[in-house]
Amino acid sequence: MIEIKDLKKCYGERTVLDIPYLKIDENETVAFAGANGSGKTTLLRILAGMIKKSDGTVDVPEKILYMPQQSYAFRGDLIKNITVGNSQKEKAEELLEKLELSHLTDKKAVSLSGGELQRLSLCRVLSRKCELLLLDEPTSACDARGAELVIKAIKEYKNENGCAVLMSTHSPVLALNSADRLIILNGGRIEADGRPKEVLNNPGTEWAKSFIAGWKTDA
């Protein structure tokens, strides 16, 4: 279970995250959406231990995996990029097949396209076990087929490991097809929270309605 109380993140006098209370079940998949600067990445990075909070308490599991929005590659081929953290080669090959990258196995990872590199980064993360999986915009560089593969891989990983999955996204498709819950952030605060279809059809506040209308149009 993830439990957040009175969480704040400030940079000088500017508050970028202000969440009085948020509870997420241990096997729940939650998508966070909102405009740029709404606090999505900041929240994930705090939960991952990448940056410090300004105030409040955060209770998270010990085993956490975090995939940043900016994908990266190490020197060497795709297998080496996945097994760098002592993952098994067999698992790496299985994930490359699942995410339709196996035909690129012998290529240098740095030569991959943006979408391919993002799927490789996901392979690297999913090759390990965790209790909490944090994904920052996991389909941002993917085309429709790539996004479909990512969504399927995330679902299968969750079912196999029984972990919680928290992800930021600009994709209504990702939220609808993979999340149990959709939370809309606005200026670091929770604007809407509920099942994805319910939030998309009945956002509640006027700001949330305006955001959802534009979000659907941009998808």
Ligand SMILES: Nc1ncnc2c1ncn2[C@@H]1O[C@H](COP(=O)(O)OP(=O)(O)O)[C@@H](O)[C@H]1O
The other form holds:
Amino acid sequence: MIEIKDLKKCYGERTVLDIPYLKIDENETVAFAGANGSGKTTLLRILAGMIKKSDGTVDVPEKILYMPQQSYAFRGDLIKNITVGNSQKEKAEELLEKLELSHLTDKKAVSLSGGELQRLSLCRVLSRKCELLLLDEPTSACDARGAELVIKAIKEYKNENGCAVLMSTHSPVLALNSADRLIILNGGRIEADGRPKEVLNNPGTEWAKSFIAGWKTDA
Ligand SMILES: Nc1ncnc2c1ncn2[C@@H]1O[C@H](COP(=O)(O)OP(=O)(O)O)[C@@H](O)[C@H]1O
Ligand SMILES: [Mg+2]
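Having seen the form predicted alone, could you now give me the structure of the form predicted together with the ligand?
Shown next: the complete complex, the earlier chain at its head.
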């Protein structure tokens, strides 16, 4: 279970995250949406223990995996890029197959396209086990097929491992097809929270309504 109480993150005078209370179950998949700068990455980074909160308490499980918004590659081929650390070669091969990257196995990872690199980045994360999976815009560089593969891989990982998944996204497709719950952030605050379909159909506040309206036409 993840429990957040009175969480605040400030940069100087500016509060970029302000969450009085949020509880997420150990098996829940939650999508966070919101405009650029609404605090999605900041929240995921705090949960991952990468940056410090300014105030409040955050309870998270011990084993956490985090996929950053910016994908990266190490020198070497795709397998090496996945197994870096301690995961197994067989698992890496299975994931490359699943994410339709097998034909690129012998290529240098640094030569991949943006969408391929993002899927490789997901393979690296999914080759390990965790209790909490944090994914920062996991389909942002993907085309429709790539996004479909990512969504499927996340679901399968969750079925195999049983963990909580928190992801930020600008994709209504990702939210609708893979999340149990959609939370919309506005200026670091929770503006809407509920089942994705319900939030999309009945956003609650006027602000959320206009955000969703823009979201739907962009998709
Ligand atoms: N190191 C930092 N110093 C100052 N401001 C920051 C820093 N990191 C993030 N911010 C600000 O915090 C706000 C939230 O950023 P972020 O969490 O990256 O938003 P999102 O991921 O939703 O686009 C933004 O206004 C951003 O400029
Ligand atoms: Mg971000």
